[in-house]
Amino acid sequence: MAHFTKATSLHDWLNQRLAVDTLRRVLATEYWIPKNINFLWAMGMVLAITFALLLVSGIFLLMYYQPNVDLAFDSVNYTIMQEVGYGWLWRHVHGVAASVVFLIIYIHMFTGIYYGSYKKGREMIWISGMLLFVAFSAEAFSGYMLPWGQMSYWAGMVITNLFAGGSLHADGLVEWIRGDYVPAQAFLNRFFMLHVLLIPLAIIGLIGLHFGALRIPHVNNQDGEEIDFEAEAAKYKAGDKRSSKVIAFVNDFMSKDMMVVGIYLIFFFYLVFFHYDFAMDPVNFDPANGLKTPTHIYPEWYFLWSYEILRPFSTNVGLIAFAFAQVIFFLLPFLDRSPNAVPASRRGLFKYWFWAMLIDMIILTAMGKVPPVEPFGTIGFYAALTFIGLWIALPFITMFEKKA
């Protein structure tokens, strides 16, 4: 049995049962940051405040959404944004985060594709990020449900066709995840408790084990330096802060992360009192309505190039390229050949990738929104296939890549 001593204060008492003194050195004061680093590795800091930010303004939202068929459109719509004393903050703060946060995702995808975090050491890193983003995607979509508009109703019909796999016709697999033959009672309940429940918890959890695959490799820098983090530390400790790279999570970067995400957060109140409609789909303000389709469906815009990549191919090819885009960003670390970690502007071919990719995804996304007539049709196609090309070309262009 471990030895225990009278305790001298409330924090002694703590620290001989939970290590808290432990605990603060390896997760704060001792976990080391690169100081050349630039503001986008705050984004990770943003991300978690806006997840805090959705975490709270869902819960109030939870105490007066009815998940039934016929009650769920008024209890958003009528009971929480006028019944509700700020009710209608609580659905923008909720609407505007669950947009920007993917925003934010992106920005930090694109960094750590830009800086290659994501090479020989940190596969982790980049691995439990990519399931965060998975799993945001399941949040967003289950959430998207339970308005239950009219784009709620025929969205979830799409996407949940999708499973039937083309001309596999696996209908009865669409049927199991729905509960019924459409969207109906059974699909209100299960993707509400997926909402409010199941992601919530694999997303906490994915948050933890990013956060601790980053704790060996250590965060990577903009100029690709093989940083000495203990040499580094131990100057630190010893009082030499002019002169070591690194610099301790707890205060000393923190209060960098704090800087912007206080210029983040004007930027999102920003939105959330003047511009939250660019986060609510007009269509969603009508109810759900299984016998009247919509004129043209689309997903929200964090989808949009996802299903470009599908809607422009017949069935079987469509849903092949709409897997293929789903499952190639986790393979990156492994095709990506080069022995490299450096930013992109030094890497020969791999920056004319990496911005082909960027503006891409961009046009997919543009074209995503629009409906499938001439041109937007053809540029839709031709994006899609660049998309898949530019993967395929990825391991080539950088297996013969110099070292830098």
Second form
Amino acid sequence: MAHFTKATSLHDWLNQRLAVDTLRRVLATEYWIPKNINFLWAMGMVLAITFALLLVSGIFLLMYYQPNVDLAFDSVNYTIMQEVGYGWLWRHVHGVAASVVFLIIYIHMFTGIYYGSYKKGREMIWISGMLLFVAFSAEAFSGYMLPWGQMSYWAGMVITNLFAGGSLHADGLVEWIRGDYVPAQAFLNRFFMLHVLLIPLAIIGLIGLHFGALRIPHVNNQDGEEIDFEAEAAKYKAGDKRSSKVIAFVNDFMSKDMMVVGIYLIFFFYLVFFHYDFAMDPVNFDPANGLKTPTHIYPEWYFLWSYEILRPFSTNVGLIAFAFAQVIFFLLPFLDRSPNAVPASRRGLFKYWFWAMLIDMIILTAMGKVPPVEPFGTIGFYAALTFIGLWIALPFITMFEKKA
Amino acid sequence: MKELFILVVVTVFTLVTYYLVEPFAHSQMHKHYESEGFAYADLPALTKKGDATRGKDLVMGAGACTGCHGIKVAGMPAPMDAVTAAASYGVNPPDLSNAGSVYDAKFLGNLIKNPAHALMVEHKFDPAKGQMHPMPQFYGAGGDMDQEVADMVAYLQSIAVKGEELTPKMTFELACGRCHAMHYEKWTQIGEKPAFKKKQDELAFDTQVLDYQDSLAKYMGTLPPDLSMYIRSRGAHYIETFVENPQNYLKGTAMPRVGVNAEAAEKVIEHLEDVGDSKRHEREEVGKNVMIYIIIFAIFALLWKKEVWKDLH
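Moving on from the form predicted alone, please list the structure of the form predicted together with its partner chain.
Full complex below, order starting with the chain above.
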């Protein structure tokens, strides 16, 4: 047992028991971040803040929400939106944050791809980030079921049907997932459980893993420069902050993060109060009705690109393409054969690959929402082929990349 | 400068994506109709100037309106209760007290002459096939029919409450409320559901509502939807243009053209907002304050960053 002395202050008392000074040093004041970064490096903090908004608003909503097929719709649209003081505010914050969080995730992902932040020891950062993407997707989908509106019901129907595996006809699996032949009480209850307990637990665990994965390889920088963190940290601690290539997580990095968070929150709250329709589909303000299929069924915008990879093909081919799209991003660190961990602009053909991928995914996103009539069907079909083609081409174009 | 450029790139890609999945995609999914200003241009105008005194005699007498309609302000109760009336006609005929200020005058005139035509339900009521509209046509009381119709309309306008006195709720109940329930304000097709002390009384009331709804569903083909959340699920523009001409969006629907005037349409929308989006004023108020707060927060964050980073550059 460690030796404890009579504490001289509350701080000392805590320090002897919890090592708060060491923790503070290791996690904050001497956690070194490269100085050569731009505002895109603040997206992690923006995501953390958005997740906190989701968590807090979700806790408030949970106090009035009723996971019952007869009560769910009215508990959201009447009790929460109209009877409970500021219930509407929590719901709008929750709904808008659920949509905006994906915008930030995509910016965060494409930042990582552009700057090569998934290579040279940073593979686990990428993989844990992709696991978070999957967990957030599951969280978004399960949450979308809860208001039990028309889109909840029919999206639930369509997405759970995917698990039948086309010609495999694994209908038993679909029934097992739903707990019934169609989405009903058992379905709503289990998605409620997933949304408020199991998936949030997984997300919190994965956030820990994601942060941990960052610790050893350190944060990347704008030029992909390999920094001797110990030497630069010594320079910083000696007082030469100006020429040191690193900054402390607190306050240096945090102050820049908070500046970006401030600007982001202006944008976020503008959406919450004045422009929320994009995140709260009007169709979902009709109560679920299993006998009345909506004219257009589409997922929320952040799932549209993968939905459009599924849609233009025949059932079986579509499902294979869809499965491909779900896993392929995980393999990015291994499919990129080039040792260059520098911005895409300095990487030859990869530069074009990056912009082609980004634009192709935007086209897929747009085509995933419009009705599958011509010319949209054809555009979607070729955009889906392009997506697959780009991934197949990736190892080849990176293999022959010159050393940057 | 480089950061500003990156911000522009991120913003442009975000806005393009937004444009494609929201305004563009919705323009491809839904037909868009502009409001015609509740002009009912397809209906011929009233050519004669009506006289309310003569109109009163016609409405109470030869016009035979009060055979089916009540006119409470004139001391005429409805001849039947709502449930019995719906069993006979499919839907409860409206009390005409405020018809003159809710419905467009030209529409009322045309309705009296040929209900199925004015209501745009001729696909459902074809006299040649023996499908008669429950409201009989007015064939004239022996004089100049156009004059008689104008007189009746003038009478209905003279007895109706006007301006502020006609509340959004009254407008909704007359124009929509005999077919559409709105359970977020306890509105049923036979009136507002009262608070009952005895369960038996409540069950009796619910039974009446169900009986009424059965007749209505048979008449319309399906039970018309509850409108509690329509302001969020359809939006004001859709509702306005749909009410003006339901056939535009839903060819062959049993929903009649309601024939409200522009002012009454606004009141109906206001009532739908009061029920489905009751916190909209609070939202705007709180929104403004939060924006001010968050802008101040952003300014302080910016100043903090400048303070910290001045030692780093």
